[in-house]
Partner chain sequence: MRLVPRGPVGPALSLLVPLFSVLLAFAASLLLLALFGTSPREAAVAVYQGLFTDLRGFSELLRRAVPLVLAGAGLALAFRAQFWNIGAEGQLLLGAVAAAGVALFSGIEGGWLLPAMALAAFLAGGLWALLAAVLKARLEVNDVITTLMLNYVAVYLVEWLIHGPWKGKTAFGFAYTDRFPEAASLPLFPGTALAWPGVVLAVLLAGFFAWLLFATTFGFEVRVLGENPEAARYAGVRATVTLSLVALFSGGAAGLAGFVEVAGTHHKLLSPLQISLGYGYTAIIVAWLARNHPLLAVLTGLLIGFVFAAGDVLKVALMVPFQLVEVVNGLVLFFLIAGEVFLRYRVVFGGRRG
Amino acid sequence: MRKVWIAVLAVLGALAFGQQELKAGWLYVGPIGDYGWTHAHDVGRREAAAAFPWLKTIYVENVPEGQAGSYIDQMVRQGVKVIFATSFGYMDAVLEAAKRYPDVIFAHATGFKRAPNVATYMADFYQVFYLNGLMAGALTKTGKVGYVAAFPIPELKRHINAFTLGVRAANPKAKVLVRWIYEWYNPAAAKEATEALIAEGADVFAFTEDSPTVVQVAAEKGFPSFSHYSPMLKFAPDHVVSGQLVHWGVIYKDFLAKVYAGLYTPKNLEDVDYWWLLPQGAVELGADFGVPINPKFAGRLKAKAVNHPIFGEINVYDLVMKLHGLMKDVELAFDPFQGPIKDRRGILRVPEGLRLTKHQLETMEWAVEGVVGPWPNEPKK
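For the form predicted together with the partner chain, what structure does this chain take on its own?
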């Protein structure tokens, strides 16, 4: 359906603009070779470039925050009309540049400040993390699940919370041990953090870091893990259970087609905020595209039965598949943050029968019950 819609827009755009070319530029925070965040954005850029013959793309890698403004200047000089800034740290530079170039369209990933010519976008994983948590809870024998995390920001706290809710739904006594490495990409730090968690008894692993390190370290010891961001099944075919995958291309194609069709202009983006989840296809459950659950773990997951409030007695494999189906539906019949949910200090955070708003999700600082370890900025009230 979405593909048809984009195709229609593209044709409309072609009619409206004649054969005019649109030039878009990407600011990347790391190298494309990181096999993580920047790699995934570049896959998205290439998808968009391949889909639209009228689109010309350029990019710059390794852009330091203090240089973002100057690179934007250079891009505009090259005739770029749409600029995607793919790091939170570019926020101020983007808003300043947007004032400087009122005719250029900006889209800022993970940001929260908008302007008439600045939109924001994000492909979020929290639903997928809940499903991974369910499987992790079913697989842990020690009752300790390890989580290697990059920065204690609301995005990761949301993901770890959703993951932990899943773990506890499958195994109410299990705990999630968290270690922060304070870097998006650092294989050595990820490895040592994983080893520290292993030393403390964790036997299933999930993480937020831009390399397959955690997967590899866990596999060496024979422990299952959940891959992050890029497909990592091939790094440990017998040990990766599932994971989260991103499709930035879905957002880029939608956005650019709308710009080309004249729906998005430098004057009407104040309220354009992509918050795309499973239903839009911006994220996917799995350790590789098209493999939501590694078949090698199907047996163990089917052997673990839980008593679910809605589905009654059900095995974890089927539960994951059922909830996955529900969350992929735009109706959103199920959400991980469904009240009542208390934080680990015992404060009620989501009342019975309610869910969290997008704003509450985006600013989440508390930790759910079951999270163990340091949690900077944890609210006392």
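Let's see the other form, the form predicted alone, since the form predicted together with the partner chain is already up.
Just this one chain is shown here; partners and other molecules are left out.
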């Protein structure tokens, strides 16, 4: 249905603008060849460009977060009318540029600050991370799951927490060992962190770093891991279990079609905030597109049984698939952050019967029980 709606908007826009060209630009924090975050955004850009003949796109790679303003200036001088800023650290630069260019439309990925000509958008993984955590908890033999993390921002803390909740739902005594590398893309640092976690006893791996390095290093030792942003099954076909995959194109096509049709303007974006999850098709569970779980791990996951409060005695493979179906429901029949949930200091963060609000998810700083390692800005109460 969404594809039909986008097509209608595109036709309406073409009629209204007389096939006038719309030029959109993307600011990337890393290289498009990283096979992670930036690569996935660029796939979405190319999908939008292929879908709309009236759309012209440009992009800039490796834009330092502290220099985003000057790159925005260059894009505006090139006639760009819609700018997508694809890193959390671009937020303030986008807001400042929006004041300089009130007739330009901006959309900021992962941010939470908006303006009349600034929208925000996110294809979020917290649901998928929970499902991957269930599988990681079932597969660990040491009870130690390694997580190589980029920056300690709320987005990553939300994902690590959801992952840990899944790990402990399958294996209540397991722990998630976190290593921060303070880089979005640094294969050398990711390799060093993975090796350090292996030395600490971790035998299953997840990560937020924009390369397949963690997958490759884990595979060399025979350990399972999970894809991140882009499918990584081809890098370790015997060791990638599943992963969190993104479809930025569904957001870009929806947003640009509405701009072209005149529904989005530089004056009405202050309340436009895409928060698209499994139900909207913005994210996917999978080792590869269309492969929710690597068949090579089906036996091990089916051999691990848990006592679930809703489904009773059930193996982890079936539990993942059942919860996946519930989370794809637009009514969000199941949510990982449903209380009671305590943080690792023992403070009740989500009371029984309640779920975290979107704002609480976006501003999360605390760590759930089972997370081990440094946690900058961890609240004491």
